[in-house]
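To begin, one chain is listed below as structure tokens, in the form predicted on its own.
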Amino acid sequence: MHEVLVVGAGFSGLGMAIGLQRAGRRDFVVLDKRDGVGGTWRDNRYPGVACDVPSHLYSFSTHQKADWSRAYAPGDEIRRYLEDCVDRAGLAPHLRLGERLRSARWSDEAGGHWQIETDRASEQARSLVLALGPLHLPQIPELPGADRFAGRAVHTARWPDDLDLTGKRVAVIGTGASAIQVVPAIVDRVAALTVFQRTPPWLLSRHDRPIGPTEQRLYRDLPGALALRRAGLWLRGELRGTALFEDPRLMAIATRMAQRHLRAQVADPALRRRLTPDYTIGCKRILLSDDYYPALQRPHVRLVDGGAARLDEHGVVDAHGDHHAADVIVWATGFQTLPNLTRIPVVGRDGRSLAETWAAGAEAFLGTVVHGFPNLYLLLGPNTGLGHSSMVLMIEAQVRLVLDALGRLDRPGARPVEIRAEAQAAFNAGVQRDLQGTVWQTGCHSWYLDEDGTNRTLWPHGTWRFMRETGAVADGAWEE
């Protein structure tokens, strides 16, 4: 029997990992579905693809990297840094790669254990920990006569390695974060793109730079130098945050920066029309981009309003009726958000699923322990979701509690960790109630809300006050 098993190996499993590293624990492994470390960064490899967070601050605090090449870090360099981080703390041995989880079940006898299943082997652990992360079950419209399309449909999460776009006409449906990478990336090599546009997204200017040699060594010979860079990004983030999470009028900024950034890049008042949102900035992800709207504009490229109706044999259908020729569909159209961790049979006590427990809508305190599911812990789970800084700051909080709650575990005579409904109800609550005065809850919909209009993906305050939370949980929240 493990410690501890760990589903899932981008950077949360890779982050709780290094915690039990670090706390000196060494009875656990991590498994994951593919062949190789990275999660969501490992899996899209679209072309442009780069995070949205700056480089300096999307890294654990305890690996952090001087030499990152940009302000924004491209992918592929996110992937290698976490393949490195996986070699300067010595994982290798605690990976299982190539390994699929089948079911988790609850069993009560050896003084409790999770009973775990997988493609390959049925074992026991004391503690299960779920990392399967939000981003990488594509999310792909069924839309009528898919089975029809002649050419090639690819979603950016899953893009081929031998997908070549020169000179072929490529319908792009979708105009959230992945097509904003994607179209600016492959405008120059593809003879036609049409971006078929739902709804248009906010943008601001992404301020991107590389990070040259100087500056790399700055960081690498002065640690403290890269302390403060990594502080005053955080503290810039949260500064931004106020504005989504304590009052949506203070986002007419953000809405004077949008409009300014597209006048400026846009010069037909029609196109800008278009382009421009019809709900309040931050509602929805606001994205950032400087060779979006650029591109939207060569002639070659065409974008089309009200979605993608339909397939058939030789393009798409638009809202209007009217036919796109294509060759090549490209699905830039995000990710099944709210199943991730319902998708697989995990039963806790006294037989319910955790699909049956969440029948009404995904909810965990500090969206990491759930009542019913004794030592089992959650990383990114519900209402930890960020619109304002990094997710690393959240993964590292969460991490932190897991450990305290390992810790119960390691006591004389201490049974199964398990919260209290009492505690579980009461937080949650709380961050349905501070939601509602949120900027996410001014009328959009958005991926952020589920079928009822709820909002269980996103914490409603300051990184600050999620680790403070989670570093601060009182004896009484926990079963006795």
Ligand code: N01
The other form holds:
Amino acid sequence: MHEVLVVGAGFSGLGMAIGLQRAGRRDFVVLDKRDGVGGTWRDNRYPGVACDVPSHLYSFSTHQKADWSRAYAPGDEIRRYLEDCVDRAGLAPHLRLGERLRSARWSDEAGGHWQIETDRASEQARSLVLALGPLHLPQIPELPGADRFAGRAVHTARWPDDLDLTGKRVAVIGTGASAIQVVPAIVDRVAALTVFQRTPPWLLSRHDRPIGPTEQRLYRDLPGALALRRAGLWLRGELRGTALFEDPRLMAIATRMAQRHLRAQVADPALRRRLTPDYTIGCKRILLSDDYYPALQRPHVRLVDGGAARLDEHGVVDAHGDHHAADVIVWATGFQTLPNLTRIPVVGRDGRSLAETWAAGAEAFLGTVVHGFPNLYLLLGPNTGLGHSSMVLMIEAQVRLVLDALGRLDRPGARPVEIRAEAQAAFNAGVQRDLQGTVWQTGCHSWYLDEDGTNRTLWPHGTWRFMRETGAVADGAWEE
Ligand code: N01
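What would the structure be for the form predicted together with the named molecule, rather than the form predicted on its own?
To see the whole picture, the full complex is given below, headed by that same chain.
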């Protein structure tokens, strides 16, 4: 029996592994169904993929990197960074790659443990950490005629290495964070590009820049300089976040900035109108780009309003019934968030699965532990998402909480660690109360909200508050 089994070798699973290693816990295994580490940064290899959180803040506090090549790192540099973390932390002996979790069931036997089935083995672990990543399962709309399309259709998160778009007519469906990166990255290569926009996004300038050798040396030789940059980026994010969760009226400033950006980049008033969102800025994720609007205005690019309605053998039919011929369709249509945590049978103390427990909505305590599921930890679980800062800060806070909980198990005569139902209910009532009045509840349709309009995705405060709360869970919150 292993002490801890972690599922997922992306940012959160590796963060957990680093935490376990640093805490001196050696008996742990990290599974990943893919044959490499990196999670989302391994999956997302579409042209132009990059992070919209500044590089120096998008890294583990324990494994900082002085030589990021740009202010916003490209995706493959982040993947290489994570591979490097594996080497630096000596995690390789703990990794079992190419092995898929099939099911996990709690057993009261032998002091309580998880019985885990993978596609290769049966395992037992005292504690189980699900680090499955919320943005992982591609969401592809089921459009009529999809099976008739004769060309190639790819999702941004499943970009095939052999896809050559040179001289092709390409249709990009969606205008979210993935689309606004892929469009400028492929525009020079393709013969024609049609972008299907259902809802225009709010866009701000990205201010990306290369980081030269002198600045990299400064961060390497003067760790204080790197710490200062991180702190500055963190503080800037927290201050901006205040507008998102404290007072949407402050978003008027961001609205003006976005409108100025649009005016500076798009001269045609009719196109500007089509690109101006009708919802409050911040309600959907604010996107950062300096090359999306220019790409849309290239002569061989066409923006289509209203989204894609159906496909046929030769291309896409839009919401107005017009046909757009395409050789390749790029689905930039996002991810299925909740099913990623509930599609694998995880059965807790009373024989109830996580899917049954969450039938009325996903809910955890600090996004990490769920009543009825002893010794189970979710990383980036419900209401841990951010609209303003680095998810790595949330991951590290959760890892500290898991390590504290594992410490409880070490006590003589300890019982399995389980959060009390009352603590979980009070926590979630607080989160839902605090989400009211935030910009995310101002009426737009976003992947942050459930079908019933409840936000089970985002944390309604600054990262500092999540760090504080995860670091100070009262003894009384746990079952005795
Ligand atoms: O997905 P999305 P994403 N016809 O869900 C549209 C992270 N991320 O992959 O807005 C036409 O945001 C849909 O339209 P609408 C980040 O957290 C980060 O872009 O629903 N369009 C929308 O425009 C992000 O939030 C980075 O009306 C259709 C788009 O598809 C999350 O991942 C980069 C449609 C989906 O946008 C997801 O981003 C990439 C249809 N039938 C991703 N169906 C960075 O760090 C859906 N859409 C930069």
